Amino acid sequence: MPGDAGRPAALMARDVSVRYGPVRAVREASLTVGAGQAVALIGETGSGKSSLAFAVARLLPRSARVTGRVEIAGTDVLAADWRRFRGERARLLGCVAQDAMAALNPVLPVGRQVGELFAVHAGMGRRQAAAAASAALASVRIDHPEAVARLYPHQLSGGMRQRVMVAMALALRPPLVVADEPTTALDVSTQAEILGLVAELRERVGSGLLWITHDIGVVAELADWAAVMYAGRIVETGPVEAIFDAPAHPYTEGLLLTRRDLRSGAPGSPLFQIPGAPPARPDEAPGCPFMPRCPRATAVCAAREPPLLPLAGRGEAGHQAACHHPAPPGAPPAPAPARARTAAP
């Protein structure tokens, strides 16, 4: 994966598996972000990119069974102590969440939430820390950001408080910043704003970008890189032009043909859906977990999982998929069963 060749790369997650009892939501996946480069990690709501996106966190219960290795910026995440790395992970990494609402104190001003992190990590006064929370609600386009940091979370409309999730993610200027799916509960255009925002402060920043979503749209528009993940695996990873101009997991290529008919199909028209439903336990069955949804499965499909695997033919480096039968270069997508379209209406 590209990145700034004079630095650790921001993210290295390697065979990593999370298990919750006796179900596991993420199986050995791995995945690289360069420094200063945008990984997309997409998939559908239970696919496991969440449960990876806070392993590298370090910030799933401790029920949770992490296994493989993770490394921020050449920090090996999951072999620190506890203690000491609870201490440096502001340093390491910023989080964006999902729901900001619930993600932010709602005791406590904005400014105050964010001007603790310059107290805490970076040992400076209440009267300078202050200074330093209005700069960075200042750098993320807030207006009279020292009278915004004396309100509180309630207090602000729900692309407000995305907006202080960001300055508080990108305050100490971490190596990697991880982002779950933050412009969901957001309306058209102020995701735009949102995303616009983070594009810009990443290359201001330099920070490596871990971006969790399921709206494929967006991963156009933001990064560099993409994952698609399918059951708790990587099926399917590669630069976003080539994942884009032309997939090879079928899976892959689901997600793309039902955002091309949500852009560009006639009104009224059925729209593309991907028949069936992800499995439960996808490590139960021997074959590949897609192969009940997927138009190419032959009997290879049902007999063993396939690995992820670079993509003969390919032009673009890097591009692998986990399938037995991937799409060639130029092919038209897999055709949809008929099931797998919606009545007219």
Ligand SMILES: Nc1ncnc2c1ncn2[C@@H]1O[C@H](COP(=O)(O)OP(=O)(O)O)[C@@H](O)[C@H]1O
Given for the second form:
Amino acid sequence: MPGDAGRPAALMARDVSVRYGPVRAVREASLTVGAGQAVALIGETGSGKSSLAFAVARLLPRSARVTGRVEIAGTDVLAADWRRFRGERARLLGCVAQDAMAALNPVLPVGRQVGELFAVHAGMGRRQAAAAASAALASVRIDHPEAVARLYPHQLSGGMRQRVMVAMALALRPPLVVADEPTTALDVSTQAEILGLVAELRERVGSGLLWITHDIGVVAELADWAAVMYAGRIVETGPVEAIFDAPAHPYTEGLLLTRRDLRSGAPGSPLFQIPGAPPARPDEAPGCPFMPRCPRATAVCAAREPPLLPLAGRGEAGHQAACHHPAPPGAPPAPAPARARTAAP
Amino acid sequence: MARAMMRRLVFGLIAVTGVAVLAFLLEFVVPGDPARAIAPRAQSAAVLANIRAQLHLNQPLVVQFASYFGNLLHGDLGMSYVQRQPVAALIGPRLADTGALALAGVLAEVLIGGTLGVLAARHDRVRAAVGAVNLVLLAVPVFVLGLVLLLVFGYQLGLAPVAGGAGPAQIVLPALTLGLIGAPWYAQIVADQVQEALASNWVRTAVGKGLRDGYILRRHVLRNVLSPVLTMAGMDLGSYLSGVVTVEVVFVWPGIGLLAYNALQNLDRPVVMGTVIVGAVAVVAFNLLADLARMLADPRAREEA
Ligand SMILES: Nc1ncnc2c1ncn2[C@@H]1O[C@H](COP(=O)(O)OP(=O)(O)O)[C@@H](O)[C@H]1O
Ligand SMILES: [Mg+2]
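Just the form predicted on its own so far, so send over the form predicted together with this ligand.
Once more the chain from above appears, this time first in line as the rest of the complex follows.
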């Protein structure tokens, strides 16, 4: 996979599984983000994207059981001593959460919250940390950073709050940034701003990026590589061009049909929806979890869950799909029972 | 914010006036003759009639009402029937002692309840124990708890004075009584709030930043719990300042509560009225202060006002 040959991969996740009691939210997911590379993780709500993201950050609640192997810039995350890792984490990765309002302490000024990072990790005093916080806020193109630093989260707009989150995530120039649907709560023009900002900053810092989204429209602009998640599994992965030009998994094909162009800015609901919903407990049935919604399903799909395998006869290296009947390259998309959504019920 | 405060001040004045009027009228409903209370052994009706005349008790209710509230407007609380001293002079020094006890009591309940609450929120095993302690404390009447503490620490162990009076040594047991009675409420609020905070996204952010648990608890979590606790503490302070009668009686603490208790028994109406009015003012004033404190602690509350 692409990325700097000299540096270790920003993220290497192998067979990561997450379970909450009996619910298996992530099942044997493997994912690599090369140094300085941008990878998009795509999937509907509930497919396990956040669980995977917080599992690699080791930030899941105690009720979650995580297995597998995770390395960030060569550091083994899951095996590391909890106390030591807690101190190191912010140097290894920065997180941008979906809901910045909930992710910021409501009763502390945002400058203090950014400044803490420098106080803890660079041993700065109060004044110095405040100055560094203002500089960090300026670096995410916040005007009058000293004044903004004194404000509380509820006094900022959604876009400004997300900028504060981006500033915190990149403050220590970590090798990996994990952004969990960071633009979902924002309006379209603010989405584009944050997107541009993250793309520019991570390039300047040289961080790898794991960008989580359910909106496949933004993927092409931002990512080199994409992974599609369905019902806790990665069902297709490969270079973004390969995924967009020649999707192999019927779920990916469906997602591409739901895409709306961010720049043409058509707001509201997508024009197309994949019929049906993901299974509530995908691990209970033996077959492919997408089968009930799949236009190409056959008997074998009900019997066995397909493993993630390289696609034979394709030019793109690393393009893999978990499907018994992957679309042949160059096949027209739009599977059979695709229903256009013309009017709201 | 200033306008909201003004509005509350006006409502507070109305509340104090209402309480005073109600208390005044109630005193005439309560059976009993102050003249008999003042001169219990006086046999002759003439003596009693003379006392009544001196105290203007023979005048119609309307006249007494007008004269009392007329004086009150000039800041005059009247004279004690029994002690023959101005009511203000009786209340003044006791207010300081009651204030000391109220402050110590609130401090005790915040410390005890806060500690129990934080422990309960963080350790599952402690939570059950704290819940049981809370139930017991809630079920015990104040005077029983006071007497038990007095028996154990005063008489059995000899660790605290039993003679009564106001002083740094004498304050410990009554303050502890107030603290233990109030602690369950604080423990409940603090436990709920801390638990909610610990599960919040912003604590996850703080953990992600590499901050230590103790630091997160002190700087992030407790900062969020501060405003409900301040509100409760302010309100408690007000109500304790109006006289914690039971505790003051059990420990013979010479405060407003003890004064009010004795005045009620002697039918010393001006003193009863004085303690009621001072108490109402204290409750209103500290509710206002609690609101102000909450606004200082929570930036969101500042803007709502
Ligand atoms: N803390 C949790 N406890 C129990 N179940 C959870 C928890 N977090 C997520 N889940 C479940 O795990 C599955 C995946 O959720 P999530 O990782 O949030 O998906 P996504 O981010 O793709 O929407 C869902 O079925 C969700 O209900
Ligand atoms: Mg999510």
